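Only one chain comes next, encoded as structure tokens, the form predicted alone.
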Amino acid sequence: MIISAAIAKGGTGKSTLLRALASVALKRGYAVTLIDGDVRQNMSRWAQMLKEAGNRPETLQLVSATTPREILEAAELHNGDRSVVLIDTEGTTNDNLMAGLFASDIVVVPIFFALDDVTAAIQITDHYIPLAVETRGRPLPAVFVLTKQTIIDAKARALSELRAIIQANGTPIADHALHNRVAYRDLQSGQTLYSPDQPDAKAIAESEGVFDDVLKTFTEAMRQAA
């Protein structure tokens, strides 16, 4: 399978969505190739962390992508049974973004309740997904996933439109959240949710949840499409 995660804006919680799922992908016993198509690299410098720590899975394999053709080629070469491809996109709309779309099984779009990243997440649905649905000619689902929740997200009245939007848009929203926990901030220094001695078990309960709720959307889309 391969999922990409793609929003046309920094700072929404997208390169921690790619490390927690392909932590749980990997304790699964899945074969892990992050294609690592920002230019910030954030993904490359995870996966060299990890190897200086000892906590490099040997099923985790990275390609840095700078280049649409490079993105697709590895996508398709890494691509398998037992596989899970994830492609980390850059935080703006190019030629890497419009790429990893049409490469992907499903479009994991991060969102945190701010109105810029909800707004950014809607025009990857409502436009930069059909630009990949028309090209490629073959269904392309995508699934929101709230990110750096709090317990004010979660209640706050004056968040209730920016709620009210995102459920209008009709793109499925994840039934799991990543909430803001350290756990997550430790995963830019050479961890996995799996590796540190005393694990977040809320982390992965809720890293569990996202990568199912992904898997069912994708089954649920195909299942339509037939």
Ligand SMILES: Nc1ncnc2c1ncn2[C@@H]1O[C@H](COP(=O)(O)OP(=O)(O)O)[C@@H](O)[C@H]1O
Second form
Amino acid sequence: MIISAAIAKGGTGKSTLLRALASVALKRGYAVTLIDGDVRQNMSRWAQMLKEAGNRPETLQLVSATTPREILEAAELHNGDRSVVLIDTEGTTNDNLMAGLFASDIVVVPIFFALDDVTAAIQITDHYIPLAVETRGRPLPAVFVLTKQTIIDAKARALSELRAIIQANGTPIADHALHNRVAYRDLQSGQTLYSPDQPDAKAIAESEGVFDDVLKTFTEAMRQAA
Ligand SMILES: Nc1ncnc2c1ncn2[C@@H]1O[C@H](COP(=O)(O)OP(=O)(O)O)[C@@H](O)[C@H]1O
Ligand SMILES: [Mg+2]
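Given the form predicted alone above, produce the structure of the same protein in the form predicted together with the ligand.
Full assembly next; the chain just shown is listed first.
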């Protein structure tokens, strides 16, 4: 299965979400390939930090892919039965973003509750995904994942309009969300969700939930397309 995280906006939590999904997939025994299509190469750095900390599973591969062609080739090469390929791109509209969409079985769109982020998410579902679908001629399901959620976000009246925009879009929203947690910030060091001496059980539970939500959305979309 090939999953890309896409939104033409930095800082929404794309790379963090992919690291959380990678952690879960590795834990569940999948062979995981991270395709780093971001010029800043933050995924590559994470893989290196994991290695240095002695936390890098043998089943994790990192491919640095800086051009659309490299992204497409890596996705095809590493896709397999018990594998999860995760494509990370930078938060801007470019050919790498399109290549990630083109190659994917499903797109996860991390949404942070802010107007810019919500409009950028909708740009993906309403503009870029249809473009990719037209070019490749097969459906491309997407799922919104709320990221960096705080208790305030769940209640704030000021966010109700943003919530209404998201819901009106028609793209499924994952039942589980990634809350604002230190455990996710720690994914910028040589840690997976499971490697710390005292792993954050809540972060693990919600990330496993998001992983299942993504698989469920994909299965459902395929059933509907059939
Ligand atoms: N759920 C979360 N909880 C706490 N911090 C988060 C969470 N998601 C992302 N962050 C932090 O927000 C910043 C941007 O996240 P990142 O995943 O790098 O975004 P992107 O890849 O979309 O640019 C990073 O400092 C990251 O650690
Ligand atoms: Mg990133």
